[in-house]
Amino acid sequence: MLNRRNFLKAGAGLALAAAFPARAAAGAGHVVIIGGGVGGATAAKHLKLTNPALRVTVIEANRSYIRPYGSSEVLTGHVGMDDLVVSYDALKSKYGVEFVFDTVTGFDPDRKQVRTAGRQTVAYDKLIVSPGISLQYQAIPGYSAAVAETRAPSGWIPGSQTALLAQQLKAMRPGGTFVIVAPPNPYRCPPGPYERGALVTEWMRRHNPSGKVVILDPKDSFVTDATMQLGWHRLYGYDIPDDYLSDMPADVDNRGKPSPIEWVRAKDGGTTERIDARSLTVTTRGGAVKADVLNIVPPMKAGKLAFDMGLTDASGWCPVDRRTFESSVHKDVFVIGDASIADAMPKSGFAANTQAKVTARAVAAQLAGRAPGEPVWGNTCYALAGSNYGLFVADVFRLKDGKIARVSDQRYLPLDASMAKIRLGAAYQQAWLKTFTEDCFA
């Protein structure tokens, strides 16, 4: 494992051996990408259409990309992580991206070369890194990536957690508690959690009917929270906190009684301080929880390969000049996606899809000679409270003092929409799955 000490140092060298691939002929530029993710996959195809005469070069690690949108659907059963599986075929027969997959291990920011654990070394005109969330584990005393392997899954980044918790959950006792500890902002996918919340009491209605959901945070509120509730009521007879009552409909009646779902605030002393992984026993701040599957949300940084790079603040992520995404740090390496410090944006699939669109055209700008043009990103999450029930949240945002600003006004779906309104937020969340996958890989 390098530091980033020794990771930058690894760069000094790459000149002594023979640049792969070479920089593009005078006039066009080549264009490398580290990270294949939705942020790099979308940014390598809008280069190519912005101008096809860029030579674009993607460094990525996996030969297929697992999406981490939608992966929850796996606990459920709706489906399995073969549907995660996403393919780099039409990026490179379609637009001419290639493709090293390997892994960076050295960067020379002043010779503009990455070196890759096979020895290559990458020369390029303009650098973009896409290098994702690291989960900070550790940052939870009792818990550890070795935990997270074996007995309390995360499942934050689909892979092996994301299968284990789904065995976890079907094979949970008769009554037990399904726990998820909720992280602190910033995260990857602000309504995730609550999502996973809900649609695991909809699968446990059926298979297990007195199982419940308990959602411990650190938080008090969090994005969809008054829709997510709603949904939750109505479908759950989960009882909404008072402070919470005087926006919602009519309809809305506490009954008081016991729900299949517990969402446990902050201020109700929903805090984790430690966990027990060997008796799966959370240990807030108003008392300790018992659960019999233990799913933890740790909090989250830019990805490793962002700090290797010398990418990131004191903050742990990473500063970039709004107008660009163009690294604080690194002139002509740029960051996107959810490694970003991008003021309001949340960090999502969609922010990185946009904001790689922008950047894409501010790259290919910049490489012909030209201003890059002003900015506009958007951002729409879709969630589930039962496979029927869809809601969402929908920002636009510009530029403002210098800053990322929110300017649109309505951001959910409103408390007061039909049954059939809401049933067809949960057919678009379906269909968004499959045409946002399409507009960043095919």
Given for the second form:
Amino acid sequence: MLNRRNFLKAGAGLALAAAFPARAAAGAGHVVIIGGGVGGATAAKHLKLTNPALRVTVIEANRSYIRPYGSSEVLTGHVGMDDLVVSYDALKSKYGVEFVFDTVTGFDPDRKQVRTAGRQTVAYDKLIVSPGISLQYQAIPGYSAAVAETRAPSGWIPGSQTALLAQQLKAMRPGGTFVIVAPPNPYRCPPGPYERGALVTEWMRRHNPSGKVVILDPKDSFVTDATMQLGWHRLYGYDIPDDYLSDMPADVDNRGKPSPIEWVRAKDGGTTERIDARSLTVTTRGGAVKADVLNIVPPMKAGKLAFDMGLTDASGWCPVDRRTFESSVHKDVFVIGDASIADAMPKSGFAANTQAKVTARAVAAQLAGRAPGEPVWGNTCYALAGSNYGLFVADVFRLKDGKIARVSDQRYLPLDASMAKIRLGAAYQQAWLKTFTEDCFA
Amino acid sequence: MGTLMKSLVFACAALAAAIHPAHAAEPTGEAMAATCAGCHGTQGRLGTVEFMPLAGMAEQEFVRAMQDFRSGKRQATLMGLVAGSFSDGEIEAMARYFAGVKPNAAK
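Got the form predicted on its own; could you also share the form predicted in complex with its partner chain?
Every component of the complex follows; first up is the chain already shown.
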């Protein structure tokens, strides 16, 4: 494995004859994108939409994409693993995006070249890096990548661990406990751990009615916490904590009975100190919790490639110029998506999608000798408290004093929203999975 | 005559700009429209039925819908929150952009 110094050196000694020639026409040029996730794919498509004369090459390790958004629906059997697979064919055939299916192993910012494991040298005029997240398994004592692949899956980057977690849920003993260890901020998909808890609770009502879900949290709040808990209350008889009660609508009536879903906050001792993979026991500040299925969403940092390329700062994320997302470390290199430091914007697919569009326009403008325009970004995270119970957070973001700021004040479905709107929210969540995938990849 | 008309048009445009100065930091209609695409389709050209396709929508229809979402006159799930984040001028710029996009053929 290459460490960072070797990685940069591997880029530095490259042959002069680059495999790809530099710009062909005025306003055109070669934009190379590393990473074919939501950010990278959207950037590629929008670069070609903005200026079809641009040459756009995506370097991506995998032949197809497995979408993380909506992947908790695999646990309940609502969709299968195959339904998460997204093809790159439309980006190639409809938009003329070129793909190099390979792993980046070297980077020379001075010569503006990257090198791959397959010994290809790719020269760029502008480089967009969309490296996603890395899961910090080792940050939790007793946890590791090996444990995540066998005993206690994370399933936060969808793949074998998602399938394993679905199997473990199905095989769980009657009356067992499904424990979710939620991550500290910042992390990918802020409502995700709580939606997962809700969907598993709903599934157990039919398939394992005496089973329960316990969410152990190192935080005291989360995005959509009020609307999500209201859904849990209405659907599963969850008691809403006192500090959320004052804003709740009139139908809320805590029964004081055990609920099949429990949220243990930091202030109630929910912070995980260590886990024992053999016995599936989580030791929290509040005591030991024995799991039958243990799902750990570990702390996160920028994707490994961002570290290898030297794009991160001490926080473990990538500092960028907020207008264009050009790296604060390397000129002509842009970092988008979850790995970037984007102030008020969450680490979500929708955020990465709008970042990619702003950056694609900025890159196309720069190559044409124009100044980048005024940016605007958006985010909508739909989430489910049950398969017919939808909620969301929706934001518009703009540049204010060099930082990305939220301009919308109302963000959530009002707590007194009608059931018709709540059902509509769930229908929109399902529709969005399709329309969003199309906007990024087709 | 032609020159006079042009001058008049130019003068009116300049006057309008003086009365409603372009916001120092206003994104283009296209840039704002890109934030709609995650639900409403790339360039508003949605080929499926779940959300309203915006491509080819008459400018007035778009402007009225956004203003009604913003004021609460029109019921919505989240469009009220989104519409509230854009000024009248910005809504008009988005309306001009979407009106100029060829709608997707029905699937």
